[in-house]
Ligand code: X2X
Amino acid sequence: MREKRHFAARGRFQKYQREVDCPAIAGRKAMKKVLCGILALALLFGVAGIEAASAAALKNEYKLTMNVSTDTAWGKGGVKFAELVKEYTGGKVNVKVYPNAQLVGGDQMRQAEMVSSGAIDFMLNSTINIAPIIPECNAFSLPFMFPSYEAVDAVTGSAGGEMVLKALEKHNMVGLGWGENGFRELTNNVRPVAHPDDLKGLKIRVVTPIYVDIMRALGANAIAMNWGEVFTALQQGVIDGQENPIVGIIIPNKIYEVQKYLTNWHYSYDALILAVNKQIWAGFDPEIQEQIKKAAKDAMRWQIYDVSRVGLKDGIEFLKSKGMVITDPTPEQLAAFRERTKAVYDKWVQNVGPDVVKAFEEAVASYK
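Atomic structure of the above chain by itself (the form predicted alone):
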């Protein structure tokens, strides 16, 4: 037994002697202890840091921008989304709606850029206003693409609609859902318009280059003008007419007070996209992301089917009661408009992207 203890002690002494004689070995052991200590501290503070970061990730307020007032069909959709986000997240996420493009000084075309940069968190924005930076959005503005609202639904629920939403990701945004401003109809204060020749010489306010091309192809003088100036310009005769959705813009902005004629021609569709900045979206944990997605889906479905399209049923009769003369072009008359604008359609296919346009056309054809 004494011999075993002797050899064990001798072994420990030899090991100690080797470490004393070879400082590198002793140094490695000491370094290992230090590194283990550092790693333990890093893990401890790392976990605490992650927990702190998660707790700090949610802001007190997330800003949502949109062009219009909260009492419009479009605006009501933004308010509904904010309400449902608060409800579905149990108050963890609070979205505040900023109407009338007030976060961008009234410059509605800057909203997508501001969300892309992260200066604004969310937007409920028209594809018309997004198209300058994301040309795929111009697919909705191609002249006479959609014969009906059902055809629009077929597109937004198709691969074509998904391609447009995917295009947002290249610009640092995530698309959450589709809303609706509606078909853009023509009003003017000179004469009924039922044929392309009826537009000749009329001064029509438009907002984007594709609409400038369309109006010129139809013989009208296209006038680019900020929306805030339009009512007065119509009232004073500076311009003869404008084009916008009935429920979304014409009725709530009382265009019927300064316009006599409306052509119900469905020449272009104005979709809304509900989107969020990509970094803001990444800051939400998966559970909150799912809750926000559900809020977007439910709010936009309500906005389209319970507000926009329900209001449209009564909108035409309301405008008639206000003295407007409504023209519903026949299929033959619509064919004349379509033929006159075919060159514009073909030109803008290249801007949008042939693959996107083909997907849109296939979805419309499948509905038919």
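Since the one above is the form predicted alone, can you give the form predicted together with the ligand too?
A lone chain is what you will see next.
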């Protein structure tokens, strides 16, 4: 009886056990299933999450600043770069070009600063505009540094060019390539300028302090002004002249409509640098970096050799047809300009950095 009860009890116990155990077992199994499910989902969303994170790391739009219009030789280079980036990255990276200094309220000098801080992603900018924060860039502006375009190419492909690009890195930017605004030629509305004495008293618009010094050394009144204001200032006679490249700027901006005389003196060369903010650059994976580098190389090569340097001869003829009087200074006249600006050259060597100037001079000498 007892045994029966015992067994009965045992049976109940076992039944109880089964009843207690079963849900537990079932629960563990269910738990396992749930855990497996969660794990699977976690893996699924994890992977998707990583993909989403890397996709999210690519912004919908990368801003590229320029302070000129997209019609200029320079501006066309920026547009080409954006097109090639889109093509080479299969549409993953979208660079949008903002011309005419619109991201910096017309203040062309702020572009480099804003790329350095990350407020703007890319710039295709003149070395002149970058020089106030990176003095090495002024090496290009030293008066009569370059005798020819070939000498320019020798420099940008040399240790000197490399030193300038390296200097960008100290300011949180990565240089992706060289473009070209070109040799800066003088225009004015008062008289032909063939000798320094001809510049005396003319109000000439310039961009930065090194050019103020050069114009003053030549006897002109230098007036610093943003590019966006120059056409109107010329039109209204606030200034008598300005200096900029023929194909790059003078023709596309119709400067011939408001200027009569042009001096083809190649007194200063204006290089462009295509650069990107360092953190933005680091955010691209290596494959995208390679694609962007290739876009930069191809776009800038096209900009220099297929846009900026073609049409120079035709450009002069075009300006003549528009009524401009072109002065080609003789070697003696050029020597006079060089002589008058020598002290400015020497003064600015310290600002640029003597080692950079030396590297530039060596590259130029190797090519002369």
